[in-house]
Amino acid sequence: MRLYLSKFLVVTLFAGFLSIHLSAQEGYVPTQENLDNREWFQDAKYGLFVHWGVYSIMGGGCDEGIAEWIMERKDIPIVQYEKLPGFFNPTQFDPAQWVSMVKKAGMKYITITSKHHDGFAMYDSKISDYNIVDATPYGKDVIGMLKEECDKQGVKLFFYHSQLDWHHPDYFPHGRTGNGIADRSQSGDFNAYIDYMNSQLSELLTQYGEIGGIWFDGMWDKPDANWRLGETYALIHKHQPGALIGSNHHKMPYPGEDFMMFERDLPGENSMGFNNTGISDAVPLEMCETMNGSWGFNIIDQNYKSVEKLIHTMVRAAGYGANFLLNTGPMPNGKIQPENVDTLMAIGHWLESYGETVYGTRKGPVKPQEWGATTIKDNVVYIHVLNYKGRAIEIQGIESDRLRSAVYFDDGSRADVKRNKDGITITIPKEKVKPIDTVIVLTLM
């Protein structure tokens, strides 16, 4: 079932396109709009990650971790992964349900996989009968549903795209994965691939009205192929003046991108051992996690962090100046579940509180520390003490001069804070810390 036009269609149907040149992003400047929306990403500071996929009825085939790389992990053949769209049909999927949850959780934007490695895309696409449109006893758009939504309901949506296809079979040379899935095509073109790429590319720019922006992953498959990286990017620009480009590649930004993403990581860590690279002070930034250790959905992966684990993660990242990209893997009928719902449910209940230290805020004067993390929004810091050990905490980087008041966030009460010359000193009495973080407000001149 690759059913694919023919590239001589593909190349005349967006001739117009290909013809940008790869030094085309070399000198971009961004659009007014683009920068705005760049303002908007920022103050947002927290969104929902979407990994949904065909690969979601096999459940994480009984392995953590795997979901949606299960046709790479299990090297099964494409002839056979072709089957899955047959036994997909999400009839339980209630977008206004989705875009509800979202908002109730104090997300500002969603970012959903358009397609994944394996190549099937989720949505209506012309260039290639691969879709759920097409392939699946639903036969329904799920993007363009969820669209409609998110405009109903104002909230952004942004679209994750692979460049790495398992599937296609003008993705030649094979790249560093999937080299066990025994009938890849052994032969192939990899620009007629590209032009296949942009021209889906185009249809996700063109079919559903203002979109947040592309996330883009996988070109860490083959790092030194030509992505033609400038052409792609003057595509969607031209498109879309106003959308936001970023990467997973886990390098600095290119010429043409606009935030910068790490993977499980905050901005300057490399637990994973990929993010190995700077941090930008050009674009904005976010990262992304998972609530167990699934992207995908994985019915036996129940290693779910702790709520206060991932309200921590999001006020580190915040302190960085980074948005968190929370992620959800839905379940084969469309449903979320009920245990990432409850977790959602959770945080959003605490940003009902202590959203006004998050958003619209940008990195704190001090970066994050082992007891916690600062952040800034005018005049007006945010002391986040997240592991606070019955101590004193002594702050540097604080202009101690410009402080005029330091109050507690929940009830305005004086906080105890001394002036040094280096910054100021923090004693917190153990009536007023708080179980997930003690929020010290500094007011200064």
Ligand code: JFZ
The other form holds:
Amino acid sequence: MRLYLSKFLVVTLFAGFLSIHLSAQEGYVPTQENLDNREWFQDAKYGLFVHWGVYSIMGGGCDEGIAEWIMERKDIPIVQYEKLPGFFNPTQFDPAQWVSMVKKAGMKYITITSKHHDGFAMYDSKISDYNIVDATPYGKDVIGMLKEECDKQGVKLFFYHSQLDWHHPDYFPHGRTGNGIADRSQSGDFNAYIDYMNSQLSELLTQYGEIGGIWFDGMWDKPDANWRLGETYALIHKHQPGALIGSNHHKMPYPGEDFMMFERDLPGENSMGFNNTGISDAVPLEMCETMNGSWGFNIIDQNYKSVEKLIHTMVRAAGYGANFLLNTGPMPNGKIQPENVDTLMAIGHWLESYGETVYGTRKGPVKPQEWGATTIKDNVVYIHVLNYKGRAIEIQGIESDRLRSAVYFDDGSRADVKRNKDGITITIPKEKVKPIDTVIVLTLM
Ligand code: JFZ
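For comparison with the form predicted alone, produce the structure of the form predicted together with the named molecule.
First the chain shown before, then all remaining chains and molecules of the complex.
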């Protein structure tokens, strides 16, 4: 019995091991170009996430939840949902305005939904009519227009692409979600769906020139399915070896992935309940966050995070070595919500002064603490005091005998930094405390 059990265990463990490894790009060796892009990515630190689709018309449907899920939340039948493209006419979409805004916001890249879970392609797809060019009165490829403008203004463009698809008949068997949508197909060939998805990805990788990468999402809907990840990842790296692949599967990175992402939690934190992995030290990290509670445009959710809170999250993310991907859900007319523009401009304004303590840095010598975070660039350590309680801050792990100088970032005046046995002690007089972030610059030998 015991023998039988352990054999069983070995077999299942081995099968598990195999399926994970066969399902990713085993033996993947990133090209030099890819490695250079990873450095670029980590230097960039801050990007704009854009959730835009035909769901934006519904504005969340007077539901506080995430608006891009309206099809599933309200169990909208496919035939009914298919009417939405007919209303999608973002006549005020001005890509030049979007990209200028992104630059003013201090962001270095954009990650936009090429297809979300509703299956609607926001670009000119030749292999399916369910796309913005063929199915909307607008009739223009917003992704292509945005890419052109990004190239002009020197901003990188990434695509968010949903592997989960509530619309495609071959997305079968169904997964955890979308089971209330009454007219989904009752049979289908999942391999044909994967072929379709890979063909759409090939379009995205060949129609628009060089892109930043692909941000996958949705595998969690069918965790045990054969997603043929190895094939998908190899295909992407074949078309564009430099493109960075990441996936929101809430697991440690699989072979073939070039960065690891954290959704609405700082790396290592788990307030959402689904971020229970470790933190990879092999690939760059990125954390994404919403400005209110929704990714897609939600007309009633006014629960906006403050500028201070968002800057603090960005700085803490940087303290973990992670990028910050801040989301906006553009309105169906093509405009970005004015509330969001204001927030982005305010953060951009802060970055105009403090950008040097964030861009191009890596995680500092100590991980983020209640009082703040640290970042480092060459021999300069930035101590970001975000939450000063008036008590001295003890920082271990900074070799105090290497300390050459300690000054306030704002005015270059000397900071009160004392060596102690394990590191340093910092005391900040009241008049030096800044409302958002008091930065002390340590120069090391
Ligand atoms: C996913 C999407 O579902 C969502 O619409 C948005 O695009 C976001 C950036 O990514 O969010 C998820 C994914 C998985 C879980 C929760 C939210 N999950 O497994 O619990």
